[in-house]
Amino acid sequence: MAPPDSEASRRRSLIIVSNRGPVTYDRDASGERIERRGGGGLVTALRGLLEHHDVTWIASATTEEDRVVAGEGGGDVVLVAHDAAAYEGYYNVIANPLLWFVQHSLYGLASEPDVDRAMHGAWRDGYAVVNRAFADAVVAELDNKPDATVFFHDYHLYLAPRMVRELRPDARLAHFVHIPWPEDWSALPPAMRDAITDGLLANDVVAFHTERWARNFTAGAGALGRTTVVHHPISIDVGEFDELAASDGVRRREEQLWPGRPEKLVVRVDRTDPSKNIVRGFRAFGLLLEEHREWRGRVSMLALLDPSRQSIPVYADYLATIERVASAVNERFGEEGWRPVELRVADDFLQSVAAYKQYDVLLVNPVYDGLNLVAKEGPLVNLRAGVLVLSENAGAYEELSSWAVGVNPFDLAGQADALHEALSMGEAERQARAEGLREHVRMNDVRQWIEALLADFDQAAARDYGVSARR
């Protein structure tokens, strides 16, 4: 690994490694190959790197056509075709739900998880095997780009950095963890949690969204050795959202959003993931209507939910509970011409942006969240001086609490009170909070996040070579 120079400070050689890639492939009705932009916030956030640096992206082949492309090789996107059984254990048993549930503190430890022989097998023959395949792909790319910085992402790839370090001791490695890092990892057997910590400590830099998550990692990791632990909250591409909010597609959805719009509109935009706390949000809204009759007929909640991981039983069960609780609120409080909860389950991001523009209150109440970009996307484009009600366990709370109404995600009464406060807030305070949020997001967009991470890479290289870091 060469020390940084002036050219490297302008344009860098990077290898991004994540489960999802920037593109995925399929065949259309005529049999022609089609390319689609990869899903998820990570891909969106890292587009700036693709535009300004020499990037190779390594990701899983997730469709049959992806596997064909993986066999063809070449290009700036390297797709790794995994054994189907190994990938099932890696993704649907270990990464989701085990690691996701542990890191979002979703387990009720009196009854779950049961780390049985099958789960140990999924760790050994799935998670470790897929991480090894990623590590081998990274090493192959380092043969072509020996000066590249390898940039791992998230909980899918905790073991891969150590595997790379063993084969390339001088590699420059960094890892960004996009989900919470809890204080308590006792739900995992010692061998698993020790391997996770060891894998992360093989990196030069480990990064989190918030000081809270970084502190938890540092406290549990023990001696950090060569590893620098940092925190930088991710953000959004402000220019892209400005264009999107003004687009014809969003304007059409605004017109169709809710005929006969109520006086006040509470909006939530989420995936149907238990960590998003949707059921408690509906129950808190019902409690608001029970305790404050003056809002009946005047306020409704629009819940736009993207179905998530429905092949995993606990996620499918959670969606069924969401639908049942929404129906219960409507049956109890609904009147002719007024439905308290409008629930729409679909993957329609343009509809979400249309709702962002029109909310009076935006409810973001996750149990835990690494950051939560909804809390930034909504305030940026909102046109009604809408109020953000934000969970204290969302990573974004560390940044945005000055302008939000904070809530404890487990406190139904507190959430009902917060909704009432937000709906009743005077215009001057609403405007001041909304303007503060909008200005903060504009001044701290995704490019600031990327530049902060690149500065961390330079600091790590400076430490290794004893030269001044360049920014």
Ligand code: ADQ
The other form holds:
Amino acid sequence: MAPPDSEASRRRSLIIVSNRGPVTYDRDASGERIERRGGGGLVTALRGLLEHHDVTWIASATTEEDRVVAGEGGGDVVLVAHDAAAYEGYYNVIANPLLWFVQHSLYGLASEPDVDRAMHGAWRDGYAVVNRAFADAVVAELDNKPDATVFFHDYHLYLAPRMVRELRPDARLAHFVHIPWPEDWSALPPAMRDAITDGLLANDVVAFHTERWARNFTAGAGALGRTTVVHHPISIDVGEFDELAASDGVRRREEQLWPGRPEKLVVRVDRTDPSKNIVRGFRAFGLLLEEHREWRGRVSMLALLDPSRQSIPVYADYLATIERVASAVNERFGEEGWRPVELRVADDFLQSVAAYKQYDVLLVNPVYDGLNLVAKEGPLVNLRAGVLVLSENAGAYEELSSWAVGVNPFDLAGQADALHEALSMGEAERQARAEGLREHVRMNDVRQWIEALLADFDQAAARDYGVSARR
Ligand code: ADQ
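Alternative state: the form predicted in complex with the named molecule, after the form predicted on its own:
To see the whole picture, the full complex is given below, headed by that same chain.
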């Protein structure tokens, strides 16, 4: 076997494995199959790989038509059709909320989680079963492409790498974890957390967005064996974003965004996820209006929220709380001709980009966040030298803190102060900070993220080559 080529730009053989794929299928009214581009930051970030490399993408079948496509087989996208009950346990019980909540430290441990028989059952008969189905699909694909690097994504697939490794000891495996890696995993029974660590340590490369998450993983994992742990923050496609910001669709949304907008606009753009800390954001905004009467009538908060995971009760409850707290702020402070909080619950990406262009302050205050792409998207296209108020627990803080106004996400008083500081900041300082953010995002496009990861794969392969040559 020849040593691997170290050029990151050569055409590579890759097998990407993620729960959501780059396309989903449906049927239109006339019964014709239609293909829809999959949503989300992950798919957008990885789509660039499809153009330059030999990629097979393995993902879950999520629609009826996906299941038909799965049965047909073939093609660059392999859709795995899971048993419905197994998928329910895997997705709606274990991945979300259990793993999501543990990894974002969202549980109030006095009363949750209850890891009951049903949850143990969902782990065994759902999470493990779906991971096994993914592992089997990977092994089948490796039979076609034995030299491919397998690139797993996220918390849905922690067990699959070990399952693949057992069947294909020489496979090249890498895993990117898109969400935080906390210090404290004690809410999970030892058997679950050990299986998660063991699954990840079957990879040659395990990658996180930030040093903080990588450090927590390394500290908790014990001996790393063959695994290299790295951190590279994901980013956005700058060219695509620039084009989008200048498009007619976004311009039209900008005109409609807020006729008669107030003097200052605070914007937030998020999925309605408890990790995003939307409710505390409204309460901090209320506190600002209470303590600083001078802002009343002059500043409004525009919250553009994508309804998320509404089949999970805690998510449905969170959206209801968001609506209630926004109304409470409006009832308390609203006046004729001025609404303090404007809440729009919709998946409308063009509207989000329009708002990015127009904010004076962008509030990104998550409890915890693996990275947070909003903190990069907004500053790239903003036209008003707007200020980024950023949680110290967002992964993006590691990169962006010197230009942002930092906040602790639990500190309501601190967030009210930060909003006041951002709204009052002088023009020169706002310009300097906005410029710093924009340049950083421009210079650190998503391609850099991909190239850095590909270089890590090469290094791991070179090391493995060295080991096998000595054998
Ligand atoms: P998310 O938790 O989904 O991603 P984020 O990184 O902010 O969080 O990405 C959200 C995406 O959805 C952004 O592209 C945003 O523009 C879009 N979006 C948000 N609200 C919207 C709305 N109302 N309408 C339309 N689009 C909307 C996970 C991790 C993050 C990590 C990414 C990538 O939780 O920490 O940054 O993966 O790794």
